[in-house]
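Presented below, as structure tokens, is a lone chain in the form predicted alone.
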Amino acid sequence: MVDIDRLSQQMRFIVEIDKLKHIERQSALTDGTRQENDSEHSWHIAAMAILLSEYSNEKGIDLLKVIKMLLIHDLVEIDAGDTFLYDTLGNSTKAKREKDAAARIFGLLPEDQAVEMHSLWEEYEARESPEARFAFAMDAIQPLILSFHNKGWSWKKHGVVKSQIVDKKEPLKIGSRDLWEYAQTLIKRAVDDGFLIDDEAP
């Protein structure tokens, strides 16, 4: 017999969580011709891990694992918005604005789901297993690709230099060593066609 009141709860988070559609990123498609939404990047990098995982630096990681918590990484934005990466005022607050939404979403499940999920949200930041620093490297690799690919639409419009998106994705080498290699070459790459400005040239 079904447990209404469960259900409804699952119900209520179902419909809270479509809130993610309307959260918009700094990222534009690889055509450049709108920013990205939370959700589109959730779906994005959760495809990415299943056609990438063998690029991680631990085998025989627990891939549904990493997909889970790409599907409920940015949830928290719902209520702290997508804080841009190279935003040093808006990053100072968001550890703070991040745990508190994780407590209101993830609480509107029924109990075990909700310890759950927000148990994966958790384990995604610490970035302490080797599935959630597979994870962390698709969150971080997937805006470099895209604005690879629009010609750096974000990078013009905030002023971002070569310096600083180094110093913000090598960290994903944690993840995937071979990924970080990939990234360093579109980041030439994007230096040597005219898009991204190169700071640190003589």
Second form
Number of protein chains: 2
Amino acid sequence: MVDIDRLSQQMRFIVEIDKLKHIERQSALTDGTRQENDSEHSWHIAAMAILLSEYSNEKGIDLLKVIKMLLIHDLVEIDAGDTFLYDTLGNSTKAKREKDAAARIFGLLPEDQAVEMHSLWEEYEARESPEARFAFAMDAIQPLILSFHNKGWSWKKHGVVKSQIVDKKEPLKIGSRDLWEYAQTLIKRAVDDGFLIDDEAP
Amino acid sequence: MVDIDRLSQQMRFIVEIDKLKHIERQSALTDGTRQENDSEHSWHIAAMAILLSEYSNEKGIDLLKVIKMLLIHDLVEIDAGDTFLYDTLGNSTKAKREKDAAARIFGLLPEDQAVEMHSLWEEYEARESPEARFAFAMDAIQPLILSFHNKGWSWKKHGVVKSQIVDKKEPLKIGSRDLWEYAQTLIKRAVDDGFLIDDEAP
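Provide the structure of the form predicted in complex with another copy of the chain, given the form predicted alone shown above.
Every component of the complex follows; first up is the chain already shown.
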């Protein structure tokens, strides 16, 4: 027999996370028609992880764990909102806002699943496991791929320049040096094609 | 050294599937503010699979395989479009359109990954493995959950009545009898609450 209280808690969570579809990100879709939202982004990077795991620095990672992390990593933004990577003020209060959000949102689940999801989220945030590092690489490179294809839609909007992108994206090499190499070719082509300003050019 | 041709094919696919974010479904979000798209739906059901696998009829299923299927199962709609479950004409040509789409879209990937993804998609469509059956249950129950919470937004729009929903949703019991039980309680409540017409009521 199904434990109806347990299933109700699970369904409550499933309905709650529908709100992720309303959390707008700064990145626009590849065709630049509109910004993407967190649920679309989470789907995209989970699918990317399936295809790109061969580029993880550390071999033999647990892909299921990576994908679980990616599917739930942004749920805290239901309460905390999306903080643009280049927004210094927003980023100073982000950790506290997201911690409270995690407690509330994962707390909707039955205890065992609340613990598992909360702990996956903390593992992702800490970037101390091979899975968390590779997941982070997916999360970091995806908006760069979108921005390259939409010719810097959000960079232009916010006046973001090359040195800022390099600063924020270089950490993805902790998960995949190969994909950081690839990311650098995109950044270079964006400068060459004239839609990213190289603020360090002589 | 990275095989740059291989990585380019993978990136081509990753950019192509961004289009899934434009494929609008008939189901509206739980708050009824707008329809959801295929990428949002795919994210939602993949997250649901993590939480609900205990209700699979068959125990010990490969959750990673389930999630992979769910993340890619709708990609064919990039070419073939979303066919509303209650659209008889559209459904008569759906199989051919989706088969051609699978060949084109998965064909963008390097051969080994094209074969894996195409075969996952076929396995999902055939519903002959425990993983495919459970994945199908996720795909089938999610729009019902949305529709229950938005008080039958798409049912009203298309004049869908109870017997049609029962017909279309009952097959989800091949993946989870427990979740079909739960689905029936939602259908009953929708009728009791007056936003679903019971066409078989005396």
